[in-house]
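In the block that follows, a single chain appears as structure tokens, in the form predicted alone.
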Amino acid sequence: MKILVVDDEEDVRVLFEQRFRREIRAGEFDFAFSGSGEEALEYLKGQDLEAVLILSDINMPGMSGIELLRQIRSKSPTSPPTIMMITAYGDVQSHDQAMALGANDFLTKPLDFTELKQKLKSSL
């Protein structure tokens, strides 16, 4: 499965590659990284959406994760792709907005990588 991680924080790539190194080596997951919502939309143009799962931060400069979610769901109202939103702010308003726009899940930072691995594996 191709997993697109959308986050403007530079250290996210290294963190995911460390936490999922076993799954990456085994070929279970193939990660791609985008630093913005705009970059993510560009990446998705060339992908089979059934084979992509998106993990997107909500708060990013430029296009927010909420706007990215809105644009993806305007073209693909239901899954695929599966979209999980990530935020450092676990507020009810962000959660409700993301779920209303069609997010499949809502995760808060710091991420529980054991839980995330289980969620990703159940999405295979």
Second form
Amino acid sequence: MKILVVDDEEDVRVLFEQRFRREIRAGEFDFAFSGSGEEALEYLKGQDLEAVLILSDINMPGMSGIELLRQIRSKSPTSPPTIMMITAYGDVQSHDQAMALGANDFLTKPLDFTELKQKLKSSL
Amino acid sequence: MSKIDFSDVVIATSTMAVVMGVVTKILETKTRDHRLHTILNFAWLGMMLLSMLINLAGYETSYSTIICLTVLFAVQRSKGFPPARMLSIAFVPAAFVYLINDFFLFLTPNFFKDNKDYFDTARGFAFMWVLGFTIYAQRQAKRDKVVRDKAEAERRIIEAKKQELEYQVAERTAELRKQKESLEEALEELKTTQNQLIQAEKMASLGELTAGIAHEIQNPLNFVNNFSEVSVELCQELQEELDKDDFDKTYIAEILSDISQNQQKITHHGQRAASIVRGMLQHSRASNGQKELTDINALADEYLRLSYHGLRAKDKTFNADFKTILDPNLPKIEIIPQDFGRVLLNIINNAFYAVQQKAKQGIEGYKPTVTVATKVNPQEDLIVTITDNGGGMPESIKTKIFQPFFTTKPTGQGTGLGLSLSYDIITKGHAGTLEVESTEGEGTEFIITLPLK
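Shown: the form predicted alone; wanted: the form predicted together with the partner chain:
Let us now look at the entire complex, which starts with that chain.
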């Protein structure tokens, strides 16, 4: 399964690749990265959505993570992909909005990678 | 020794008194020349003594010569006073006639007696002359007096008015001085208040920044923490690999490369956080007015992000696209970074506010966007434009936005000083221009022009 990480911070890619180096080497996790919501939608066009797990930041310039979630779920509200939202603003409003729009999980920054690893493993 | 002819003395004395009475009136000696007035008033006494002495000496005289000479003495003392001229015309010929008369009387009494009729006639004419001109002089003096009295009255009125005016001027001057003093006091108070307001405005914009700053610091700190943790894990992995007898050199080199890369990332994000804190401190600190060679692209990017995150933190539902079109060849420029940053922050905050307001209208397909662009124009000016696709503004508002205390924001949301201070900072502090172009319903563009030379 592909894990699509959507974040405008470039170093997120390096961080994920190093944090999950063992899992990547072992072939457990396969990451793809998008720098924006628009890029992510473009990526998803050629993908089997059942084989994709999206990990998206909410706060991005241009299309926000919430908008990305809205667009993906507008086509299939309950079907895949699994979408986990990440935000630096751990406010109730963002959480409720994301969950109402069909997010599968809601994580706050700074990420607890041990917890994230468990969540990813259980979702895959 | 002769006897005194008292009738002669009385006639001479009374004639002198009458003539002097008339002369004092014509010459107005009472008000003009007090000493002459006294002399003329007591001339009759002199005449009485003199006539008695002449009588005792046995001389014969008409006394008219003495009277005429006394009058001419008075006329001489009143030289310049108009009626005196008329009196001189009356008495000079008469005095001449009387002197000739007395001359012949004393020196050639026989000749005088032989021609007495002629002398009598001459004296008669002299008397008539004196009488006529005296009457004329008296009338003329009266007319002159009326004119002079009138002129005097007018002068007094003018003088009174002048004094009144002087009093009014003095009064008004004192009032104006008082007003000037109170205005100076008010000006001092205004200057103090203005400084306080500028400080308040700075603190308000810093307040707006706080959430953005927190987010901007949080992000690099997360990276610092994460990359540090990863580095610890990598070191453990490295140790585990080294503990193996058949360790993989390529794998070890890969781990070391990653650790090195992580250290660079930690340094990079640590510096990023430090730079934000430095920027915040710079923003809150009073400007020292020192210009520094500054990278406008970096400054614009920094404040755009801070502003965006600040608004985002305040209103979680808000989201806007922000773009930068930064000229990679933009030269560094001498500016006062704190002041210029304040300008950028004010304008960018306003731009985000404008798109946020428009987004609230729920217009379908509307994408709130704020764009910051930099370039160098053909005239070698550095141009920074801040463009939004918010609601724009009508001409009536556009003309007022740089006025102090003008704000379109609801009470309590804006001091109305942001753009006014920005205008001063750009035009006075940096010899540049700050212009605005706006189309109602379509958006606004602020154009900052800074001369490079």
